[in-house]
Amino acid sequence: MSSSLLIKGAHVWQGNGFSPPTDLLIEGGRIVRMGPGLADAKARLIAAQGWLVLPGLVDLHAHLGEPGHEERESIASGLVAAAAGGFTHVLVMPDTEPPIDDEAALEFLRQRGSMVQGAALHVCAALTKGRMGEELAELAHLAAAGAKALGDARSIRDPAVMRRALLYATMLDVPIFSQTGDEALAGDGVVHEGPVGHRLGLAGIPPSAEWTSLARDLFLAEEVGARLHVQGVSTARSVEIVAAAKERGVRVSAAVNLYNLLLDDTSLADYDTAKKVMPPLRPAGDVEALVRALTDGVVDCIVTDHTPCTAEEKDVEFDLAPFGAAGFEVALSALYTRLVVPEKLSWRTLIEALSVRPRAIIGLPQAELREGAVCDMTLFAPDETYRVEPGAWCSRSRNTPLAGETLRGRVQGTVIGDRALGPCFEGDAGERRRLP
């Protein structure tokens, strides 16, 4: 970026509240100068009355591609793509092929990464070889190696198998992550099991698939003194699993995905393919749960769940379709829009969740909006309209279900460091550019 900016009459988060409009001088990607009235005729000058500055966003659960599905998103799409919805930090699962087991497949991603004018990549590295479930992988070494987490990104059958790596993770500095969803319960549904899936005529997923391997997991985690995070709350009978293991002291954090936020069952009336996403869809009611979970702080984040799919994996009949939904460049809009405009949550509670646990979770520093800090933070103007056009994606993958809704609220650019990305870095505020 230039070696000055000047961010002007933007409204800062303070931890409680937003300042009255205040500007920021940024040299050598720190916060050199807050406060009004500043001037810097060597900095380029960005106009931001009325935008939000926000400690940057991050993401405890996106799917990337590559390797060996680059076709879907590669790391450079996906990165990019992450930084144009506001997020300065992704940390990606393992289920990649193949999967990310060992060293050497940690330093691929991390050297890839490191290439990327994007958000800064974290790995959650594979919990056992192969993600069969069978055999842990070389923990210490991937712990090492800076895996941030270690997960299957898929539950694990054996509990045996559960245990130790739960056991084994209390002597490494690192959560496991623990993904809902008994898979021989699941078997081949593809909907939540209710009334709505019946009328259908869609094959159902118990939502005791979700709440006998959550409770396995903390019980698990709770017999060895383990740190575990939950990944995939969606009902909330789950909800209420997870505050009694906290009451009990258990060391856990759960994240709700965007989408069972967002959307309950009944909007899979019309058959579309990008609202197949695993956690199924859930009814209004555990939609409620989950979003007082979040205000009352039993469940800790908000996660995008990011699952690119191509155009040709998604158009086929319901069943057929793979599970996931892309949502990097449309989360915070949706979530100020649908729960923060409303009054469903508050500004806090949202940064909370997607700012300030996160990095609790993985051990990362605050982002701090002060002078002298390093720069890690989200521009946002909260008073701009747009209509979703999935086409105008800096993500190589289209599949939301959001798109042509209008959305209020849109994020501007990130500074990340040195790095200052989007499009009021590059002189026109209309510009979204994507990775061919």
The other form holds:
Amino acid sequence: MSSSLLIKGAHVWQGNGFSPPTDLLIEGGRIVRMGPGLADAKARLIAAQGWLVLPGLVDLHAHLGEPGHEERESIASGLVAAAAGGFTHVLVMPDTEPPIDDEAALEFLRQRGSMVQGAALHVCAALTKGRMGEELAELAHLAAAGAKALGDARSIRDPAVMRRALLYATMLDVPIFSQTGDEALAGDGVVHEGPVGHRLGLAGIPPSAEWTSLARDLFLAEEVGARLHVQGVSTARSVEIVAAAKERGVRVSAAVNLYNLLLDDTSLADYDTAKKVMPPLRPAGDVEALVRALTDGVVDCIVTDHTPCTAEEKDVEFDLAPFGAAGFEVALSALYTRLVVPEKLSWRTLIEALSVRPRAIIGLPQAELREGAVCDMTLFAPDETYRVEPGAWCSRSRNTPLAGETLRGRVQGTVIGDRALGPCFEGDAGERRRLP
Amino acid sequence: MSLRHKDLLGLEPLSSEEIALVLDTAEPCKQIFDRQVKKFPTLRGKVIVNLFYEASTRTRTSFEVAGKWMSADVVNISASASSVTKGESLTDTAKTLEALGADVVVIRHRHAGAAHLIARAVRARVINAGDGWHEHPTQGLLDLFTIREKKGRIQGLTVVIVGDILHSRVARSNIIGLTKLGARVRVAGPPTLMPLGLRELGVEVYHDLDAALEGADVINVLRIQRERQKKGLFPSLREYVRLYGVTKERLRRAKEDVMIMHPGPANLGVEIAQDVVEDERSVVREQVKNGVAVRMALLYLMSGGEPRELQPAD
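Can I get the form predicted in complex with its partner chain as well, since the one above is the form predicted on its own?
Whole complex next, starting from this chain.
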């Protein structure tokens, strides 16, 4: 950073609440002073009255398209979009073309990521070669090369392969990421199997596809003593399954996808393909159970499962559209508006789920908001109201079911080490966002 | 009163009054069958496009005849299912048809929601002629018309729908229409061809056809597709016929004057016996005629017509 920053009058997260209005002086990528009434003639002034300073958000589940589908998203556009949404760290999935299943591919991603003025990139490398679910990828090599997690971003069909992978990984200090959803049971289904999907005439995915794959992997991890992180917990019964495993002492963490927390399956009535996601949107009772599970700590974190798709891919018959929705640039506002403002979720739980616990899961240092700490923070203006306009996004894709919605609270910027990104820093000494 | 919707995508959005309006309007339309000159001048100058992505003889021809008898220009397009893989999107096709002057687009497609997709993309009126497993609203309307015509009412009748409920748009539209008009609906079939949570739609679920037929006023027999058996949804055609094939013997459990319906085309000797189709209580041929009348009524109402103004040309 070419000069220092003085953030004035913000409420800083203190672990269990926000501070009274405080100033932060930032120099050389660190918080050098923190307290009321700071002054520094050289520093660039950021008027942050009423804003909140949060520990930098971490997204443990994102798909960036590159390599293979740069028309959906590139590493550069994705990391800039993530930072614009308040995320300072992103874990990308290996389901690219080719998949990230060896050190060379992993190194390519890390190199590309390091060149971007955006969120920091971390990689979940494939668990099996080619993500085919047959032979193990070189897991020790991948771990040594810096993979923060190992998983195929799909459920592994053969339980023997999954068990072997879990067992082998017990000698590595990297969690195994298991995606819920038995592919055979899911079949050609496109929505949750239930009365809503039936009325729409859309093929259903039975919720047992999630329960059985989840329970299977939990039993396997329990048996071999592996550390498991489950992605895509989306039903009340799944929450019970995870809770029971945690009670037995299984080393498991769990994540819920953004849109599974925000929408239920009744919203599918217009066949809007932006709402075609995996796991599918569930009935309202499941959504309520997921919100409770976050507060109870059964579900550890919220992830965007950011899945960019082009307009051409999504503007087709519901059956033919790809699964997935983009989430980076709407996640925090949407969670704040729909869950925190109506007091369904506390700020404390939201920060646990978006920063504290995801860092613990992949072994990132916690973001500390105190004098002397390295900068890793998100600036959020809770009172700004705006309309979601995906056309103005940094992401290359626009596929969100929240397009046109009015949301409360908006990310103003992020500071990651010596990178200050976002609209509040633009136009002066703070580094400009470099568009990909 | 008129139809307030731009499109007819299903029976679900229609009120019972709107359904009754279509049925009432179909009555004068049906009289055209008895006339020498089968023409109403009503839709002169209008262009109706039948956009069919699935093979269909009866529904397409029915729409074509209905449109022509209303004096519209009717264009038939049999789009191959592979046009998607050729890179042509459905919305693109629909916008092209609109640019060519289509006032009404009638669409048949193998994917649910296809009619919704094009209805959003174009200003032309869209009629769903069957979308995947979702709805086949004009079939639902013609079935309702046929029941009302023969039985004099729908309210309070017991209607049995037998067969592959899960994959049937005909079943969905019938269930929705019949329950809206106050009929008691029973569905019968094996659990693997029945969606979970069907009871929430307000129907009674039977796996024993004989029990379902007890005291029935109407039986509507669905076509069974052999590919369902190949996919393993039931063990064999032989077993299916034994459990759910409709025979004269079986119909004794129903009311003596039970009305026999089939949307066609029938697999004779499979879901329905030949002599049941030819039985005097069968209305299978009448359904086809009524299909034209109902579609004429719909085209008329959707063009903003008032029922009392409907007059044949001389």
